[in-house]
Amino acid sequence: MEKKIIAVVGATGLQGSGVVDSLYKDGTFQVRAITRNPEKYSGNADEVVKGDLTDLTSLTEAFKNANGVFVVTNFWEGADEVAQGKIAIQAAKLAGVNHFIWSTLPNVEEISGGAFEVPHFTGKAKVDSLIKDAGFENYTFVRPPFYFQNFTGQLRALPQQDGSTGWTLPIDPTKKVIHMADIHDLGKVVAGAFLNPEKVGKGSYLSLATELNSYNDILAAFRANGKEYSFTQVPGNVFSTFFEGAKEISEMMAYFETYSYMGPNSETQIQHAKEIATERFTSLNEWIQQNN
C-alpha cells in the first residue's frame, strides 16, 4: 500500500524539522519537506519540494497528492501572518488536502481585553477562525511553547553590567507561568495528530508544554548543571527602550505575568498534546545536559 504524503512547510525551521524527524522516525508516512531553498536542504525527508507562503501558485503545486499538511509562519522574518495562512488554506483546498494542521498561539488581545499587544501570538491565532471554516475533513491546532532553545538563542544569557552572566528582564522570576519544552518535541505531538485524525481532526487545540516554570525555576535547572546565571528585573518600560522588538517582548512577559504563556484554562489542551504525542518530551534538565 502507497503510503499517504505529509507535506511540512517550514522544514528548515526549529518546528518543521521537529516536525519532519518524528514523522521520518514514525514511519507511517512519506514525508515531504517543503521550503524555499530545497538545495539547501538537508533533513530526513523523503522528498523535498519548493514552496513559498507567499506565492498560492508554488504552494499549491508543493500540496499536490498530499493527504495532510503542516503549516508554520515566522513573524520574526517579517511575514504578514494572516495573509500566509490565508494562502496556505488555499493552496490546501486548491490540492484536495484532507487534514490541516496549524501552528498557532493564544489571542493576546482577545484574552486581554486588549490591555496587550503580542502580535506575534495574536496574528497567528487570528488564522484559526478561517481554517474552521474552510471545510476540511480533519483540521487540528497545535501550540508552540516558550522553546528551551530560546536559552541558546534570542532569549540567551548575556554579560551584565555587575560581570555576571544573565538575564536582565520585565518579568517577576518568582511567579510560574511561562510553558516550556524541546520545540522538536512538537514533531511528537504533531505526528501524533496525523496518526490519529479521529481522535484531534475536529479542531481540537494540543498545547506543547512539558514544563510550568519561573526565571527562578530556570535558574535553579542551569545550576544545577554547573552553570550560574544572574537574574535581574525591570520594569516594562524601561526594557521596551533596549532594542528594536523590545516592546513586543515586554508586552509578552507582562501577558505571561497575567494570564501565563499558555493562557486561562489551557491545562486539558497541554493534557491532550501529551496524550497524543508518539514519544516522551524532553525535560528542561534533559535539554541543559545535552545542549552545554
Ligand code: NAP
Second form
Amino acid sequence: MEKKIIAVVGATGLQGSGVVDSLYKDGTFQVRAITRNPEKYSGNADEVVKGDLTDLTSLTEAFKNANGVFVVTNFWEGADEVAQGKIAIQAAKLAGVNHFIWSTLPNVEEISGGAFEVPHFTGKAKVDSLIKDAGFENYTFVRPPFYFQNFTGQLRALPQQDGSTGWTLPIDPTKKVIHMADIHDLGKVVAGAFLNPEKVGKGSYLSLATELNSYNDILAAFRANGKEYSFTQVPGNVFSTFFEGAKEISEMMAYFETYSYMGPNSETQIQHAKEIATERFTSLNEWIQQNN
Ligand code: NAP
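With the form predicted on its own in hand, show me what the form predicted together with the ligand looks like.
Expanding to the full complex; the earlier chain stays at the top.
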C-alpha cells in the first residue's frame, strides 16, 4: 500500500526539520519538505517541493495529494502570519488535506486583557479560529516553547560591560515562568499527532514544554556544565531602546512574568503533548552537553 503523504512547511527551519526527522524516523508516512528553494534542500525528507506561504497557487500545488500538512510561519522574517495562515488553510482545502497541524502560540492580548502586546504570539493565535471553522476532518494545534536553541541563537549570552559574558534582560531571574525545550522535539509531538488523529484531531492543543525554568535555573544548568554566565535585570522600558524589535521581547518577558510562557491552565496541554510524542524529550542539561 502507498504511504500517505505529509507535507511540512518550514522543513529547512528549526521547527519543520524536527517534524521531518521524526516523521522520517517513524516511517509510516511519505515525508514531503516544502521550501521556497528546493535546490538548496539537504534534509531527510523523501521528496522536496517548492511552496511559498504568500502564494496560494504555489502552496496548493505543494500540498497536492498530501493527507496531512504541518504549517509554521516565520514572524521574524516579517510575515503577516494571519494572511499566510489564511493562504495555508485555503491551499489545504483546495488540495483536499485531511489533517491540518498549525504551529501556534497563546493569545497574549486575550489572556492579558490587552495589557501586553506580543504580535508574534497573538498573530499566530488569531489563525486558530479560522482553522476550527475551515471544516478539516482533523486539525490539531501545537505550541512550541522557548527554544533551548535561543541560547546559541537570537538570545545568546553576550559580552557585558563588566567583562563577564551573560544576559541583560527585562525579567526577574528568580521567576520560574519560561516553558522551554529542544525545538527539534516538536517533531516528536507533531509525528505523534499525525499518527493519532482519532486522539488529537478534533482541535486538541499540544504544548511542548520539557522544563519550566527561571533564568537562575538556566545559569545553574550552564554552570553545571562548566560555563559561568552573568545575569542583569533591566526595566522593560530601558531594554526596549536597546535594538530594533527589543520592545517585542520586553513585552513578551513581562507577559511571561505575569502569566508564564504557555499561559494559565496549560498543564493539561503539556501533559497531552508528552503522551502523544513518539519519543522522550531532551533535557536542558543534555542539550547543553550536546551543543555547547
Ligand atoms: P527558522 O528556523 O528561522 O526557519 C524559517 C522557516 O520558515 C524556513 O524553513 C523557511 O523556509 C520557512 N518560511 C519562511 N517564510 C516562508 C514562506 N513565505 N513560504 C514558505 N516557507 C517559508 O524558523 P523556526 O524557528 O522553525 O520558526 C519560526 C517561527 O517560530 C517564528 O514565527 C517564531 O515566532 C516562532 N517561535 C519561536 C520561538 C523561539 O523561542 N525562538 C518559540 C516559539 C515560536 P525556506 O526559507 O526554506 O523557504
